[in-house]
Every structure is written in structure tokens, then in C-alpha cells.
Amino acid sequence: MKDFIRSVYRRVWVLPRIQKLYRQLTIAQTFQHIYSTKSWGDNGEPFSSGSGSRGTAALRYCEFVLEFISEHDVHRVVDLGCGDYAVGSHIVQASAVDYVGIDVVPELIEYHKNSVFNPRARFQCADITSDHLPPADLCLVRQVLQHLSNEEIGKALANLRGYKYVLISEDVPIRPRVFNRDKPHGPDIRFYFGSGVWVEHPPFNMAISKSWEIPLTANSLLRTVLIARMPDPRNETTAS
């Protein structure tokens, strides 16, 4: 009963107020505010991407990505929403790939540029929904889309066309009540409403090649899907 009351309180009182605040901000302002207020926790460092970037599930994700890199002859990785670089650093250190971390928060990117000295790792400030993204063999999007609105997710997916391989990972409920419930961008996720992001379902309707699941809690899992050789409509238009 306590868990039920707590859940209702979060959905009815807490989340609407959080969404009202962030709805007024741009995407960049939103994530600047999240990091500056440590909305995802405090790991003792200037920037924290929260518990999802550390722990058993994060390590299992890294092992999976490293295996994918080896099996598919990947030489360059772009990590969209690299955050505090906890996951990215593990991938760089355990492989020979060239890594580009992308994030929309300028202060975070400058911090990485001044504190990460691996010659195979570099960082770039960009909005994945609108800015030009660097080329790569593999594009990683881990627990990023869940913080965006459906419209912004659609723009981000369109911006990924042309990558040979895209791995999209999302925190989703084991027994969803609905797919892709819309929300404004912000620190919260759809899980609290029994939803999540499934890019193969409306309104996105992406064709996925494979999917993998890593348990997170008794009620949630980290679901990763592969989108291979995403078609670029600009090329199709030119060809016609």
C-alpha cells in the first residue's frame, strides 16, 4: 500500500511540477539545469549521469557493446548523450576504437576536454535532434531518448540516418501499459507511467534488426535494439 501511495503521489503531484518547469526550457537549458542541480545524483564529481551509468547493468552493457565492436569490426564509435563518460571510458579503455562523445551541455564537454587525456577519445557539443553529427561505424544512444519528447525523439532518429550500426538502449517496464507515452523533455522518464521508448512502435515505426535485454529491477529492464544501415531519405531522393 505504501508503494502504491508513493507511486500515485509521484505521478499526480511531483512529475507534473517537474514537467512544468522543464517545458519552459530548451533542450540545452534542460540538461544544463539537470547537471547543475545534480538531479541525477551526486557522485562527488562535477557531473553525474546517475546510477544508470554505473553498477552491474552498466558493466553488462559495456561488455555487450565491446563484443559487438569485436564481432562487427568497428573502428569508430559515436556516443550520443555521453554524459559523465563513465560508460564511454570503460569502452575506450577496453578496446582500440576511436571514440567521440557527444552531449548538449557545453560545460560538461569542456570538462571532458580538459580532464580526459586518452588520444582515442574526443568530445563535441551538439544537439542530437538538430545538429550535424560526426561519422562513425557504430552509434550508441543509451538511456537518452527516454528524456526527450516524442517529437524530439523523431527528430533525433531522423538525424541518425547514415550510420552503419545504431544501438539504442532504453529503461523500460517489463509489463508496459502503453508504448511511447509522450512527455516534455526533462530528467524524468516514461517508466513512472508504465511506459517507455520502443522505436519500432508508433509514432516512430523504425525497423529493428535485433534486440537484447538486461534486467535492471524486478519491474524494469535495459532494452537495446539494433538498427543497421539506416536509410537516408536524402540519398533516396537524389537517386530518384
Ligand SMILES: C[S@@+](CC[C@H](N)C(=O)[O-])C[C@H]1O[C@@H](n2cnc3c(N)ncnc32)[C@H](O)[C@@H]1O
The other form holds:
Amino acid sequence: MKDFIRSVYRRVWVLPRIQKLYRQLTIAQTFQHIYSTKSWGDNGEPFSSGSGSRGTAALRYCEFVLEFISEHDVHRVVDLGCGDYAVGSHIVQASAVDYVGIDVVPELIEYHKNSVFNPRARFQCADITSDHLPPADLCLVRQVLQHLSNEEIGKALANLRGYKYVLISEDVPIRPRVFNRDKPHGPDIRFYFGSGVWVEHPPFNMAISKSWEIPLTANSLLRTVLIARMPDPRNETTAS
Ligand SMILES: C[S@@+](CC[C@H](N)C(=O)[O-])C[C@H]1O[C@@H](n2cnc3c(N)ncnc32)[C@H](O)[C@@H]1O
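Given the form predicted on its own, corresponding form predicted together with the ligand:
After this comes the whole thing, all chains and molecules, with the earlier chain placed first.
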């Protein structure tokens, strides 16, 4: 009963106010504000991407990615929305890949450039919905799309054309009420409305080759999908 009341309170009172605030901001301003106000928690570091970037589920995700890397002869990884690099650093340290972490928050990228000294790890500030992205064999997008609107997700997905392997990971409810309920960009996710992001369903309709699930809570899981390779209509060679 307590959980039900808390969930209704969040949906009816908290989320509309959060969404009103962030709706007025650009994507970059939104995530700058989230990090500067520690909206995803404070782990004692200058930037925290939240509890989802640490703990058992994050480690299981890293193990899964490391296995994918060795099974698919991956040498270059691009991590779109790398956040605080808790996940990325694990992958870099436990493999031999060259890694590029991309994020829309300039000060977070500057921080990584000045504090990560591994020659196999580089960082770049870019907006995945609009900017040109660096080449790689494997593209990771973990817990990023869930914070964007459906229109922004559509643009980001179109920007991934040309990558050989794309793994998209999203927190989703185990028993969804609706797929891809729209929301403005912000720190919140669709979970409180019984929804999440499933890229194979409308309005995205992406072809996926495979999916994997890692349990998160009694009601949610981290779902990773491998996108079937998309032909690049721009016929560019940079992202392949
Ligand atoms: C919840 S964090 C996830 C961080 C990391 N992927 C992980 O799983 O630990 C989402 C990150 O995506 C970044 N992000 C959101 N929208 C973006 C965009 N359009 N372009 C680049 N980065 C974006 C945010 O700044 C934030 O660092």
C-alpha cells in the first residue's frame, strides 16, 4: 500500500514538476543541471551517474559486454552517454579495447580528460542526437535513451547507422503497461508510468537481432538489445 501511495505521489505531484523544469532546457543544459545539483546522488566524486552505474547489475552488464567483445573480435568501443565512466572504466581495464566515451556535458568530459590517464581511453563532448560520432566496432548506449523524449531517441537511433554492433540497454518494467510512453528529456524515466524504451516497437520500429535481460529489482530489469546492422544512407565509412 505504501509503495502504491508513493508511486501515485511521484506520478501526480513530483514528476510533472520535474518535467516542467527540464522541458525549458536544452539537452546539454538538462544534464549539466542534473550533475551540478547531484540529482542522481552524491558518491563523493564530482560527477555521479546514479546507483545504476554501480553495483551487481552494472558488474553483470560489464561481464556481458566483455564476453561480447571477445566473441565478436571488437577492438574499438564507443560509449555514448558515458556519464561518470564507472561502467566504461571497468570495460577498459578488463579488456584491450580502444575506448571513446561520449557525453553531452562539457565539464564532465573535461574532468575525464584531466583525470583518466589510460592511453586506450579518450573522451569527447557530443550530442548523440545531432553530432557526428567517432568510428568504432561496437557502440554502447546504456541507460541513456530512457532519459530522452521519443523524438530525441529517434534522432539518436538514426545517428547510429553504420556501426557494426550497437548494444542498447534500458531499465524497463517486467510487466509493462505501455511501450515507449513519451516524456520530455530529464533525470526521470518512464518506469513510474509502467513504461520504458523498447526500440523494436513503435514509433522506433528498429530491427533487433537478440536481447538479454539482467534483473534489477522485483519489478524491473536491465534489457539489452543488439540492433540489426542498419545500412547508412549517407554511405559514410567513418562509423564502420
Ligand atoms: C544515467 S547516465 C548513464 C551513464 C552510463 N552510460 C552508465 O550506464 O553508467 C546518462 C548519461 O547520458 C548522457 N546523455 C544524455 N543525453 C545525451 C545526448 N543527447 N548526447 C550525449 N550524452 C547524453 C548524460 O549526460 C548522462 O551522462
